[in-house]
Structures are given as C-alpha cells and as structure tokens.
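To begin, one chain is listed below as structure tokens, in the form predicted on its own.
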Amino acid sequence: MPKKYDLYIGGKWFKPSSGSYSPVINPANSQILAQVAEGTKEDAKKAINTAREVFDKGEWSGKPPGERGKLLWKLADLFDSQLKFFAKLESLQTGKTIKYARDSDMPFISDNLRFFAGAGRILEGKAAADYTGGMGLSLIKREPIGVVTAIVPWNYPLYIAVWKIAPALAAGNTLVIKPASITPLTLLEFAKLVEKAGFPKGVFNVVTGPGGIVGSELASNSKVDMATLTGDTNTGKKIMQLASSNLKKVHLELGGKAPLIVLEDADLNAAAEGAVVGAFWNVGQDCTAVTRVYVPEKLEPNFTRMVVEKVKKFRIGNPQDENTDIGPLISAKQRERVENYIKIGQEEGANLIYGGFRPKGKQFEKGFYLTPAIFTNLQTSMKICQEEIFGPVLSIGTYKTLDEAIEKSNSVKYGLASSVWGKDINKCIKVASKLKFGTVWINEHGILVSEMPHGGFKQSGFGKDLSLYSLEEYTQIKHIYIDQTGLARKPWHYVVYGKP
C-alpha cells in the first residue's frame, strides 16, 4: 500500500475535510508513490486561522532574530542529516536524475536555509536623523508583513519552496503553503523537521490540494497579509486578481524565455557547451532555461554542429541511475504539450534537425520520456520563439548586427533571465545593459547563489527570490517620529490652530 499523507495545520496531521487523497506518480514508470491529501477550502481556511492566531500572539514575531536563526540553521542541520533521503524522494516524484537532486538542488536548499539564519539578523532601516530642522528625529523599522500564504511549482517543489520558507519565516511571519498537487512529497516530509527542529506549533502549515481551490483560498483569504507564488504567468494574474480581495501585498516569480546571445568573438565550443546545460537541465522544465540561442550568421553552421554533437552524447534513462543525463517529463500531458509545440514549429517553418520523439526500448514504455528537439530557421514571429514551452526543446535563430540580436531578444513578453557569451567584456556588460531581463549572465548560465537576488521583469512578475532584497519583500516599513520640542512649537501647528 502507498503511503498516506495529511494535512500538516497548527503543528499536527489532520485528514482532509474532503476524505478524498490523490496518488502521486513517479514519471519514470508511471508507478503509485503515495496517496496525499486533496485540501479543501475549509481546511485551507484552518491552515490560515491557525497562522493568523500564531501571528497575532506575537510567539514568533516577537523573538528576537537571533533566535529565530538559530532555529533554520538547526532545520538545516536536521535536513543535511536526510539529505540523501529528500533527493531520492525529489528524483523519484519528479523525474529529475538522481545526480541532479542530490549535487545541485538538495545543497542549495541547505546553504539557503543558513544564509537566512543569518540575514534575518541583519534586517535594517536605512534612517535615522532629524528631517525637520532640529524638531524631532525619525527612525526606520522593518517588520514581519503578517501571514504569508505561499504556491510552489512541481519542477522545484522544495528547492523553491525553500526559497520563500527561509526569508518568510527569518523575518517573523506565519506561513501556509500549498506545493504543486503532483509533487507535494519532499514539503510535506519536510514539514516533520520543522517540527522536529521545535518551530512554535502553527508558524509552518502545509496544505495540499487542487489550486483552484486551496490556492485561490491562499490568495483570497482577507486574513492574508502577503501571497507568493512561483509559477506560469496566468496564474500569476489570476493570484492578483484574488489578491484584490484586501489588497494583499503579492510576489510573483513567473514564466520565463530565456535568450542566449552569442557575439562574434566568443568561446564557440564554451557558448554551445552553454546552451545546451542551459537548454536541457531538468528536461528543459525551467524558467529560467535556455529556450532561444541567437548567433552571428556566419557562425551558425559550426555552433549548430556543435550542439547537436553535444546533445547525441546525453544518455537518456531511469533517473535513478547514476549515468543517467535525461529523465522524463513530469506528466503525460506535460509530454503532450512539448510534442505540440514541436508540431507547430514544424508548421510553422522551423527546421527540426533533431530529436523531438519518444526514444524507443520497454525501458521507456511507462514513463513520460521525450528526446532532446533542436530547431533552427527560428524566426520572431513563430510561437516557438514567443511562447514558454517548458520542455527539452532548443531554437537557433541568426543575426547580422548586434542591435539586431538585441531586439529579437528583447521581444518577447517574459524577462526572467538572459545571457551573453563573448571575449570582450566591456562589449557583453554593454549588451547586457540593454537586455530587459531580471537576470543577464556573462559567459554562464543559469548561476544561483543565496546572496544574489532572482526575480523577473515584464509579465515575469516582481520581487525578488534569495537575497537580502527577497528578505525585504517579506517584510513592512514603518515609519516612527519622535518629537524633541513640543507640539505647539511646530509650524504645521500653526496651520490648524493659528499661532499662540
């Protein structure tokens, strides 16, 4: 029998209202993981009470930060101790390799939760002086926004999750999250750390269920006071407009199409070797993945051939296997949507000059396994170029001047994240300047660290993941005006009353 899991409200595991669990299914072979809890919007409206009650009570809110990271580093301590544990779980939930969730994802999460432990001991205002001439002294506080509801996406479940747990809960706040319905394992067995680790009952909550009912409860819920999401971007516009309910502060991480630009002078084989990691990690299920390469004309034959040669060498397979570069798509229908755009490409005069199919083998039968798709001939105007495809497919377009490539770039809706590639520096930091991106990298891509902020321009959304800037989004700034002489003294007195 397949494991059950609850609801995790207030410190304890509660059935869903509903009676109702949905299986999760591993990609791979199509198999029964666990049966997890389908939430409602009762339950929600539990999870959201309890927050709110903690909140208001001050338990967490009012400890001093110090404390407060004692408690995330020792939440890290206690993950590092399963960390093997939760990249098997988080492999085997989303199809990703095991060498993937173990060396990049499941460290990231660690060092997360301890560059927080720390910076929320550094939370600061920017002022204190006397703006009047000598009449009083204002002082700049920065304090918890409230509760904060939280909707995490199926290609990160806890690595993003991490990312807003961290800063949420280093800054005061109470916290009910909700992960993706298809890949809620990894939060809710993190959920029993931090209960482990002694977080005041009713600060975490986890809730799982169906998004238009428990995460349109999480962004509506006038007990609210903050709603993050990671996710598409129609999504994120409805997150919005439920938010509007008591205009709820919002921070939304969205989609993304990300461009790769290669200058005349660059690293050929480097720029290649780039856009395929970029193109292809996690099976192109990222928002921040490479999507569209854009390369002189004259160097289109050879980078081509050099991406193609690069992406025959992956090894597609059981994503438990340690050899293995390329698991499956999550779902079947996720399969079915990737093998639509490479459909429309086609139709629409791109040249698929390889991969796109189902590989072959009984190995394959089971899961939800898609080959690598190059494309070249990409123009502007196709959706391939325009739309956010979310899967292992790869574009590469042409252009004759650097303005040129720039505004192929730039003209599209998203503006997550960029790179370019070249030897001269000055030129790629002059490029990136005109790159309307949230994040433009420079012979790389797709480099996060805890210290530097990640966040989107355009319908990509706003605010900031990681950082001391995602720890300012979850918190206020209260203004507080001391006076030093006296109320009557005060020309503004005058105004109402007349002078004495």
The other form holds:
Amino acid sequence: MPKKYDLYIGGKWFKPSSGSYSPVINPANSQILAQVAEGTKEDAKKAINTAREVFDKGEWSGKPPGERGKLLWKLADLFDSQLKFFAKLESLQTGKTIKYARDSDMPFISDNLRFFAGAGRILEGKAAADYTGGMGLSLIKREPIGVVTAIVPWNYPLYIAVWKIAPALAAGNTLVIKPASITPLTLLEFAKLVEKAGFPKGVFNVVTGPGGIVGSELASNSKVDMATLTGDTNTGKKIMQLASSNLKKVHLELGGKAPLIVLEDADLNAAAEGAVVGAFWNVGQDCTAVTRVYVPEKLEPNFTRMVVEKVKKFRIGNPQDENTDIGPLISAKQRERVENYIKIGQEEGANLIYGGFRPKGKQFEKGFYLTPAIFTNLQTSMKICQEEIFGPVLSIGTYKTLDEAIEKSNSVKYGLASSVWGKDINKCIKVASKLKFGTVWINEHGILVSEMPHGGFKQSGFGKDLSLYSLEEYTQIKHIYIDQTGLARKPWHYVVYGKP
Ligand code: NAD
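Mind pulling up the form predicted in complex with nicotinamide-adenine-dinucleotide (NAD) next to the form predicted on its own we just looked at?
In what comes next, the whole complex appears, and the chain from above leads the way.
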C-alpha cells in the first residue's frame, strides 16, 4: 500500500476536505510512489487564514533575525542528515538521475538555507539621513511583507521551493506553499523537518492540489500580501490577473529559451561541451537550458560534429543507476509535447540530425524516455526557435556577423539566461551587455550560486530568486521620519531646492 500524505497546516496534518487523494507516479517505470491529498479552495483558505493569524500576532516577524536564522540553520543540519533520503525521493518522483539529485540539487538546498540564515541578519535599510537641514531624521526600515504564497513547478521540486521558503522565512513572513501535483513528495517530507526544527506552528504550511484550484486561491485570496510563482509564462499571466484582487505583490520566475553564442575565437570543444551539458542536464527540463546555439557559419560543421560525438556518449537509463546520465521525462504528457515539437521542427525545415525517438528495450517500456534530439538549420521564424519546448532538444543555427548573432539571440519573448563563449573577454562582455537576458554566463552555461541573483527579463518574469536581491523581494520598505524641531507644523509640506 503506497504511503498517503495529508495537508500540512498550522503544524498539523489534515485530511483534504475533498476526501480525495491522487497518485504520484515514478516516471521511470509508471509505478505509484504515494497518494497525495487533493486540496480544495477551502483547504487553501484554511492555510491562508492560519498564516495570516500567525503573522498578525507578530511573534515570528518580531523575532530577532538571528533567531530566525538559527532555525533555518538547524533545518539545514536536519536536511543534511537526511540528504540521501531526499535525493532518492526526488530522483524517484522526477526521474532525475540519482547522482545529480544527490551531488547537485540537494547540496544546493542546504547551501541556500544556510545562506539565507545568515543573510537575514544583515538585512538593512539604505539610509539614516537628514535631508532637511537639521529639521529631522529619516530612517529606512525593511519589514516583512506578511503572508506569502508560493507556487512551484515539477522540474526542481524541492530546490525551487527552498529558493522561496528560505528568503521568505528569513525575512519574517509566514508562508503557504503549493508543490506541483506530480512532484509533491519531497516538499511534504521537508515539512516534517520544519516541524522538527522547531519553527512556530503556522509559519510554514503546505497545501497540495490542482493548480487551477489551490494555486488560484493562493494567488487571488485577499488575505495574502505576496504571491510568488515559478512556472510557465502563461501561468504567470494568470497569477498576475488573480493577484489584482487586492493588488498583492507578485514575483514571477517563468519560462526561458536560452541561447548560447559561440564566438569565432572560442575554444570550440569547450563550447560544445557547454552546449551539451547545458541542453541535456535534467533532460532539458530546465528554464535555463541551452535551447539555441548560434555559431559562425564556417565553424558550424565542426561544432555540430563535436556536439553529436558528445551526445552519443550519454547513457540513457534507470535514474537510480549511478552510471545513468539521462533519465526519463517527467510524464507521458511532457514526452508527447516534446515529440510534437520535434515533428513541427522537421515540418518547418530544420534538420533533425540526431535522436528524438523513444529508445527501444524492455527497461524503457514503462518509462517516459526520449533520446536527446539535435537540430541544425535553426531559423528565427520557426516554432522550435520561439517556443519553450522544455525537453531534450538542442537546435543549432549560424550567423555571419556578431550583430546578427545578438539579434537572433534576442528575437524571442523570453529573457531568462544566455551564454557567450570566446577567448577575447572584452568582446564577450560587449556581447553580454547587448543580450536581453537576466543572466549571461561567459564561457559557462548553468552555474548558480546562492550569493548571485537568478531571474528573468521580458516574459521570463520579474523579481529575483537567490542572493540578497531575493531576500529584499520578501520585504517592504518603510520610511520613518523623526522631527527634531519640536515645532508644530502644518501637516503637509515639502522641502524643495531650486525653487523657481
Ligand atoms: P506550470 O506553470 O504548469 O506549473 C507551475 C505551478 O503552477 C504548479 O504548482 C501548478 O500546479 C501551478 N499552476 C498551474 N496552473 C495554475 C493556475 N491557473 N493558477 C495557479 N497555479 C497554477 O509549470 P510547470 O510545467 O510545473 O513547470 C515548467 C515551467 O516552469 C516552464 O515554463 C519553466 O521554464 C518554468 N520554470 C521557470 C524557472 C525560473 O526560474 N524562471 C525555473 C523552473 C521552471
């Protein structure tokens, strides 16, 4: 009998008011891993009311940041002590390889918790200053926003959840979070650690259930002060509309369509390696994944040959196997979506030169496997160039001039991440400054650190994850003015310089 998970609200586990549970499937073999509560609007409201009450009491927001940090640090210690368990569960529910889950995703989670445990302690306003010539003093204070709701996707279920949990709690907010329905297990297990760490009840709440029901309540409810989403651009647009009910703050990390530009003097082998790792890491189900490569015309045959040679070395198989590089896609639906784009790419005239088919063999029969696909002859007008595929598809295009490479790179509605590869660093920086993406890596594609921001331009959203910038997203600025004249004044007036 698979394990059953309920809703975590106010430090207690509640059965969903629907009475229903839905299965979570292992995408490598279609086996049921667990049954998870199908939350309803009522359940979401209950969690929001709890988070509201707890925030308004002020016990959490009123704690010294160091106290909150201590709990986050303890949470990181508890998480580290169970890191292998979480890695395995994440790998089982997403199909990501055990080695990436254990050696990359999970350690980044505890690094994030520790970063924000400390960062909360150095949060400060910009100025304590006198702008009035001795009449008074201004103070700037950063305060928590209040009740934050977070909605997270399936590609890095716990890691992206922690990108929101850690800064939101470090800043003194209370939180209601909803995982994607197909990958809720690690977040639900994480809730047990939050409880064990000793966070006050109701500071952290998890409601599982359908996006259109639970998610839309989290975005629209008027008792919520801020809604943060990582997800599809169309979901982001819905969240903005729903959030307008009470003009809550919105923070959106959305889709991507990352280009990788190879300059003429680049180390071609390194750029090919960067393209392959960047494109097929997490089976391409990554918002920063390399999806489009732009390479000088004359270098394209050589570059493409190197890419194909590298991709041929990938071992596709059971994600639990230490030797596996590529596991299954997240679901049958996602595989069909990617296959459809591969078909569209061929119809549009791109050349499918490698992969894009379901691997044969008994071990692949019940999983959602797909071999990495490589296209050449990518053109800007093609759907495979413009739309987010979110799967193992890498497309290679060419350019004659650097301006053309930049224009092609910027030709999409997305603006999350990009990279430039070349030996002349000044040239790389010039290109980087013209790219309309929130991140530009030079001679690298995909590295993230807790200290630096991650977030999009254009329709990839706004607001940052990671870094002090992210912590600031979860605060609001208050100006406190202290009068030092002791004189009674008219209530409204301005101090103006350079009067006409
Ligand atoms: P999705 O938008 O379908 O779902 C994300 C979350 O939103 C899920 O929890 C889902 O249940 C919820 N949701 C769906 N419809 C909703 C609605 N109408 N109202 C409220 N909530 C709703 O995205 P996904 O398929 O889970 O994830 C893939 C997408 O996420 C891709 O577009 C990818 O680029 C993006 N992503 C972005 C980043 C980033 O940092 N920018 C990181 C990872 C993933």
